[in-house]
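Take a look at this one chain, the form predicted alone, written out in structure tokens.
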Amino acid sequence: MSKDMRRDFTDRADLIRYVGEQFPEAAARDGRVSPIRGGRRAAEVQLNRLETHRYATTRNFLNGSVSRLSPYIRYGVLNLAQVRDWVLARATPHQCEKFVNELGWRDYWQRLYLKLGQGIWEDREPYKTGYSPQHYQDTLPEDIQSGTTGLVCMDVFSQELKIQGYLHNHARMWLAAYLVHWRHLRWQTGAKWFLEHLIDGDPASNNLSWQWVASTFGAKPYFFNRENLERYTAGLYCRRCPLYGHCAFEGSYDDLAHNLFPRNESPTAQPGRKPKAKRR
């Protein structure tokens, strides 16, 4: 933040009104602003409301046990080792080990950004998807940035995206395979669109996120299918939508392969784990 900006504020309605003055263009292209709280104080709640011991076997469902930390340490108000530090003084070994191993992935996202710079905007590798680069898109579909898919649960992601500036991290692997391998979008164009939102947008953890869904930084493409989304979310998005038995979802993960890769071997889905790190 510049010296010549102003820090004191009457409150937060007083903060929101400065900043949209101080950058107009971006108050124009969208004045909504993140109901998520910033600041010391806002991190220290939430830090008192994690449940580490709930984490490892819930933080997959969308209405599982997740910090929601990471808007804070993308800025720098709290850092990876007073996360840790905390966690490790309230909970054993056993019950944060799955935690504090994200934590570690963060790190590894944070030192291959600090080597790659903007290499991370660059395939790292080739998909392997059977398609070439040149068969994706570079422009973000309308009825995905006004969320008129018609598959509520895409729509839903879309507006969450935009309004709460959070998505959970399940939601953004489905919407970021449904944008490469159903809409035969570039992931560059789409990690671009989710660092325009999100509060926690981090370049590193999300290019290289992105990377790891299309393919070009992991063995395989990341996709899924209703059952998989439908289980992780109770049904909360499925039970209304009209497309429901027979939206792009459908089938087993052999039948989508198929369909979305007929160019390749029928890649199997990526299970949900990051890629290993290379030893050096």
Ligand SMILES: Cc1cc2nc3c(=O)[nH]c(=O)nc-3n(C[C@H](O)[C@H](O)[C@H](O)COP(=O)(O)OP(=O)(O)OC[C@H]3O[C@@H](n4cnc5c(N)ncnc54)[C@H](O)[C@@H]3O)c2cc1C
The other form holds:
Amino acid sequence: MSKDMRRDFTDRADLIRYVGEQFPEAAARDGRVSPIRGGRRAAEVQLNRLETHRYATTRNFLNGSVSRLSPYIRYGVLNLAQVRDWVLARATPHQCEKFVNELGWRDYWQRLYLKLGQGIWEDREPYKTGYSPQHYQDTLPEDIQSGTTGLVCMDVFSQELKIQGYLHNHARMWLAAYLVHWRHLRWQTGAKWFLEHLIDGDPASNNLSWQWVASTFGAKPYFFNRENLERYTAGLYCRRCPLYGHCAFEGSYDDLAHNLFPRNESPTAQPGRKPKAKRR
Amino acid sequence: MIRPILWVHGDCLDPQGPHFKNHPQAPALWVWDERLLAEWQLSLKRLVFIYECLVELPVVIRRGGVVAEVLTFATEHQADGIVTTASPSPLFRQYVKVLEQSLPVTILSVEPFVDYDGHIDLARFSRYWRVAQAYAFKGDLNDSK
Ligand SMILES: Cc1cc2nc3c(=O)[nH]c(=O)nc-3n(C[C@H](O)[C@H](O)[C@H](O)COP(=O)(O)OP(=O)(O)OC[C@H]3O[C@@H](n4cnc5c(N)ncnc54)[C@H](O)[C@@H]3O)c2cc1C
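The structure above corresponds to the form predicted alone; please give the structure of the form predicted in complex with the ligand next.
Entire complex below, previous chain first.
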């Protein structure tokens, strides 16, 4: 029998110290801790910040009014029905439509997980990129890990993933697309990296979203161009990027499709600029 | 079941979860799963977040193999069964199967987001949502438009 682990702590620092001592392998890999706090109380604080009425129009922007409830929902600290009931009690169903639809994505992935089990780690369908699965490499490139690609956006996302354990949905999509379509990384390797760090890391939501980006669960690969990233980040990264104007994401969607998926005779890749394509 | 123990896992860390609500007096256990820890290589920040959730729950926290720890805990409390909450994880189902060889296991469900038991086509989100939406809004969406 293992002995009981501690439950009483003087403060957060005390708890963090203890967890670090108890899980030295994790602490040795990366001793940093997210500012995102666990627990139902913290979840309720976050829920009370939700601006449902601004959600639909701003959610695609990095500084938009997203809920940041995913870590609590992931661990069932709050369940989807509770969150849904909370928003429906405070706004009209119509005002909540987009938000409840997003909650639906989680329910959908969970239902698929129940059906597929470990199958969420396998390509659900062939890639629609013109490449076979063997084309993609297994090792996460060092410059991605360390956030030293030179692309300010991707380097910031990599750092945020490791430090905060949270990335905005759009940043997850861009980073995943960059890794799979520009760096030819197997989506499984990227997915595992995300799961190590995301506080809301969930095998179903994560892996199936990676598959959607990669095109192994969906009709087309997801990709984006600089204009799209610049718009939804309000130029935050592009403005200070030395590669601005000649980065890997420059060009029209047709040009990029041609470069990224040259083996596709008739490019089927769907650009990511419009919410429909971008957001499934 | 008259004297169950609660097995709390990472898909329901709600202090008002159905297991706590239905069995407020039952001893509850969380196990840091050695197997998952090795497999997932979770970062310290994820472990801290989970730990912060746990300290708000009335649970004993241990570390080891899940099945062995749950059964030991059950013996310590002379339990006649195990109560837990549903999870889509295949490992969960595997653990339940083994636990059931020793004790009866009751799996409680949290309130569903989509309260519908019929068939839903999961091939694509759009097909799922076509059916699920009305249930997700409890029929309210169309009324308000
Ligand atoms: C490559 C990639 C990996 C992802 N990995 C995860 C993951 O490990 N865990 C995770 O919870 N989400 C994951 N997502 C989905 C989504 O990015 C996050 O749920 C969302 O960004 C969390 O922020 P939020 O709580 O502010 O979301 P909001 O926009 O406020 O949405 C509210 C809630 O709805 C659910 N939700 C919203 N969008 C999605 C979605 N596309 N898929 C599933 N649930 C959704 C979440 O529970 C979220 O908390 C991933 C997306 C991508 C593209």
